[in-house]
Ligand code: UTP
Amino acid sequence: MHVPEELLARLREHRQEHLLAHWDNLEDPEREHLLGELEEVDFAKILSLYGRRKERVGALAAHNLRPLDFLKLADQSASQISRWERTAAGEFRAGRVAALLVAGGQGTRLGHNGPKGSFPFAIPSGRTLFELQALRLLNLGRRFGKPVPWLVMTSPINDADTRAFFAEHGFFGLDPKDVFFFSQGQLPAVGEDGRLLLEAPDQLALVPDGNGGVFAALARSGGLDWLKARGVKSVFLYSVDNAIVRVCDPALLGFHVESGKAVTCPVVRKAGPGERVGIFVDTDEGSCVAEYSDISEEMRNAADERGHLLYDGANLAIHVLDVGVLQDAAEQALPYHSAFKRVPWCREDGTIVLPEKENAWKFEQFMFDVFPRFGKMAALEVERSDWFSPIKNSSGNDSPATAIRMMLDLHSRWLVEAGVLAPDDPRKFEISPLWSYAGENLRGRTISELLEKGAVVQA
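Can you show the structure of this one chain in the form predicted together with ligand UTP?
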């Protein structure tokens, strides 16, 4: 087997002949595999991203950043919230709502060997993130008499493991017909010197192309057609790692539908100027998210006369989108953000290097870069303790330990509010999302009854 002349010429033109360093030692099937991978690479595109790796893209490139205005959920009357929930109920009953999970990340900071959604983070029930989300969807499906379709984006790295995990767990009680898996794209990792890396003698080092890859991958996979065929109008797009995510929250969906905006986001107040989260801003182009590093020190600390931070609407990576946004976004070329990361690679002598420090550039699209196209978004401020507990790190902030604590505090609060537990009861309980989506269905029960029915587990 030979390397086609045309490919050889392209490798030379882009100074990438080292990718064939192991050719003579490869068997034919391995050669075939490597050729297949190399044929797929758009060298001009990846090297142009490498050339622009230090440029800023996204919100900072936009003009006139201003804080985004948002409504506060806590200021809304009970009748307003019930109205949103009634609007949402009509949407659920008509099958017009779906959940879209982006779970193609590598979760390197957490370091779990497998999809992050399958991480057993030691809550009393032993449930995983995937299961918690599935049970909330099952709860809503039963409440409204219509299953809520669930789209799950994986990457080529975790696709097989994710599908196997769902199958091993009987799809957590969901009907497999209501779940659509699809895999995002990947791009080659580029070494510091502009040369693409091999991960094995016959394998390029490829990394997922960022959660913004969701739009193109959804269209390419047939997921968008699947949604349209089911009559879905609003999609709840979210990240896998928020342990208390209120998947398809009815009040938020009702607010979205009534706002008439194409994009709606829940927002929490930043814990302080130094919290490293993206924040919502308005720009001359439209609303979007500015990353922590996109905001100057001065803007981070800017406050009104009462001392309240001006730029403090933090992004929870939860977005409600009209289906038309998904269609339009699939046709857009989103910018790529670059990051210098540790990527294992294969030396020319065949040894594999697990680098101790950053050695390669990876290029990612972010889902929020699509927002400015859709003008001003609707935003609703919610309580962090009700909505947001991400698992990013293996310890410290945003870790399994903080998520367990926040979830147990939240569930115990619901039990106290429902009069099931006395406020000074020191015991902690986890509530099944199938029994109670967000604190309902508890009033008038006793804790022993809930324990017996499997509705709660004691910590």
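Switch from the form predicted together with ligand UTP, shown above, to the form predicted alone and output its structure.
Here we give the lone chain, stripped of any partners or molecules.
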């Protein structure tokens, strides 16, 4: 097997001949694999990104940041919230709502050898993140008489395992035809010297192209056409690691529809000026997310006369988007952001290096760079304890232990509010999302009845 002349010419043109250093020692299947990866690389694009790796890009390059205004859910009347929920009910019944899950990550940092969504994080029921989210969608589908389409973005490293996990668990009661899997894109990592890295003698060092890659991947896979063919208008986009995420929350969706905005996001108040989270801001172009490092210390500490931070409204990685936003983002390329990271690589002598410090550039697209194209977004402040408990670390903050505690506290609070438990009852219970989406269907029940029906599990 020979290297095609056209490919050789491209490698020479871009000074990447080193990628064939192991060619003579490879078997034909390995050579075929390497050729397939090299043929896919747009060397001019990658090296152009490398050349601009230290430039500031995206919506925030325009500066002129201003606080984003948002409504507070707790300040809304019961009748207003009921109206939003009725609006959402009409959307669900018409099949105009879908969920889009970003689930390309592995559970490696949690000591789990598999997709993060398949991580059983020791809640009483033993349910995984995937199952908790699936049961919430199943609950909504049954309530409104129409299944909620679910798109699941995997990555090349976990796509097969994710599909197998869903199949093994019978899609958690969902109809497989209502679930659409597609895989995130990847780009080669580039060393400090501008040379692309190999991960193995027959394999490029490829890294995910960022959460903004969801749009192009969705269109490329046929997922966008799948949504439009089903008549979907609003898509609830979220990340897999939030243990208490309210997937396709009716009140939020109703608020989105009635706002008339193309982009809607729930936000929470920052724990304090120093909390290292992204916040929503307005710019001259439109609304977007500013990371912690994007705003000055003076802006972080700025407060109003009541002592509330002016630059507040933390990003939960939850967005409700009109389908037109997905279409626009797929058709018009988002900018790439650069990050210097540790990337394992293969030397020309065949040894694999596991670097102890940053050694390579990776290029990512961020989904929030599409937001300013649609002007000012709608934002709704929600309670962190009701909405957000990410599992990112094996211990400490944002760990399985904190997620379990927050979930049990939330569910036990629902039982107290419904009169099922006395306020001083020390017991903790987990409620099945199939029985109660957000605290409903509990009033008038007894704890023994709920236990008998499998609606709750005691911790």
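In this text, the rigid core denotes the largest set of C-alpha atoms whose superposition between the two forms falls within 1.5 Å. Numbering follows the first chain given and starts at 1. The structure presented is a predicted model; accordingly, all values stated were derived computationally and were not measured.
> Using a rigid core superposition, assess whether K357 undergoes a CA shift of 2 Å or more between these two forms.
Yes, the C-alpha moves 2 Å or more.
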